[in-house]
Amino acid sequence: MTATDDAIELEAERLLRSLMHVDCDPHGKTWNLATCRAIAPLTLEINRLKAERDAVILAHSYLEPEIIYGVADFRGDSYFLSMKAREVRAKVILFAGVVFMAETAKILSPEATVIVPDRGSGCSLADSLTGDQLRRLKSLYPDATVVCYINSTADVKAESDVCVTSGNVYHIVEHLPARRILFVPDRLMGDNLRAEMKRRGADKEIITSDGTCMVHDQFSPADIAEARERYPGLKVVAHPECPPAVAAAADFVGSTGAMMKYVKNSGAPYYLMLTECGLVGRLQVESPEKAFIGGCRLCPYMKLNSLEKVRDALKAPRPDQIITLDEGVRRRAAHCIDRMFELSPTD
């Protein structure tokens, strides 16, 4: 069924009130009212296979907007995204976003048919480590528990005690009753819990595997030091997946749902954000009397998602497309995961 003249204006006119004020775009558009008729026709087509497959689009927050907030009925950071993939009953979960992503929602929700995009979306923190290594890992590490960063595989997660977000790592791992840690598999976060833990007073031994995050470890202290010079009164705003001298020169440091919290509640002149670009996109639409400075970098397995291949895979996914993992993996990741949400802080 093709969508009438009339519902396409109203759709481009829809979809201009969220993104006239998005200018961090990687491909340089301009949103303005024709590149949002461009674009509702599939919109539109999405809206509407997602009401006849009974199917739910979660968005993570680094998506480009025109998925955000075109067709998206979930958006947020990791541990939202996750607790939504417990919640919804819908006979297919699209997660547009990685694949870690879509095996967590598979983990959670493991009767709902589960797909991606595009199957090459994957992630250089979840790559970095296999449930074999971890496994190895463990062997000489025996009486550690392992925390597993929710940017690992369903391996991994399997072999861990208990999953962690960027929002809840300090919390969870404060509150464990074992001293030695072994943290997967982000080497930068493990060093700022390190960091945090020494703060809190907490004695723990953290020991870390050694997996980045290539958009993250891309920033330097100089690039602090040259944007504080260039624009007085800047807030700097990093992930904990940065370097620990980038989170030491930032003036807040959070998950991306406590970034956006934090800039939307703050009111300085000007903002660094030391994140994927997506982030900024959603600031720009959500807060955009807020002036933001540049600094953010992208990530290449985020921007593989596109509205065109989430149209195609809710039409007729390809096998490739389909989450399909282990029973005995899953019921185990699934224990891995259940224990952060029951150690995770309430408020």
The other form holds:
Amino acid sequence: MTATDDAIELEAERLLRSLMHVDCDPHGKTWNLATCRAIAPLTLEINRLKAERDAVILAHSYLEPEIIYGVADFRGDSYFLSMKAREVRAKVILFAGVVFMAETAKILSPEATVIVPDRGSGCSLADSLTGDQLRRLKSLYPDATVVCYINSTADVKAESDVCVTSGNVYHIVEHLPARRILFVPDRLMGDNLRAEMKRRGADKEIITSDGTCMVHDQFSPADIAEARERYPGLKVVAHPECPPAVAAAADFVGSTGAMMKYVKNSGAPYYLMLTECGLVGRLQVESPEKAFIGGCRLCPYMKLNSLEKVRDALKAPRPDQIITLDEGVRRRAAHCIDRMFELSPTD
Ligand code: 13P
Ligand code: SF4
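What does the same protein look like in the form predicted together with 1,3-dihydroxyacetonephosphate (13P), given that the last one was the form predicted alone?
Every chain and every other molecule in the complex is listed next, the one we just looked at coming first.
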């Protein structure tokens, strides 16, 4: 069934109301009525397929704005999307993000068919540590409580005591009874965690593995110093995957969800967002009165998603687009994520 000209026009106008504010498109696209008209048949088709297949689309905030505002049912950070993955009662969950996020959805909603638009959408953090490597590390620190960042494989989660996200890592680790923590796989977040525990007066020994996020480990304190000089009143907002010197020089450090909240509630004239550029696109749509400075850093994995791949995966998913997990691994990984939900702050 092809959409009528009237339906396409209405859809293009709907898309334009959000997308007109985005001026940091990763492909250099300008969002006007003509570009919205060009994608409207695809977003209409995807939204029709969702209803036919009983599917929901969860999209991480780093995704292209046409996915976030065109077809996603829920958009947000890893914690919010994990909660949605656990709650939704759809037959199909399409995760527009990266593979570890889709695996997490499958761990939490085993009855659903969980699909990804591109199986190559890895993550430099999740790919830095295997379950076998973690087992070897654990044997060196048998008395440590193992805390895994959600940016990890199902195998790593299955080997861990508790999972955390960027939004709850400080709270959860602070309140764990153990002093010795083996934190994997993000070395830089581990360094930030160590500094924060010290600041909070929590006596913790934090041991880390050696992964980093290939996007966030590129930011440097020099970026901040230069920006502050050029833009008086600037607020610097960083993700905890950034190096500790960057986190220390920022005005606010938090998950992508917390970063958005901070900007929305702040009256500053300019913002430097030290994270993936997709988040700036979201803020341009949802806080169009704010000014964002600085260049764009892209996560090549997140950017493997596209409307065409979303449509094709919904229509007829290839085997490589369907997430499958060994049931024993899934159960143990679910236990580690359930502990995160139990220990997360309630606000
Ligand atoms: P958030 O959970 O803060 O959205 O982080 C996910 C991520 O991959 C950051 O690089
Ligand atoms: Fe992984 Fe970094 Fe991409 Fe997030 S931005 S998915 S941590 S590589």
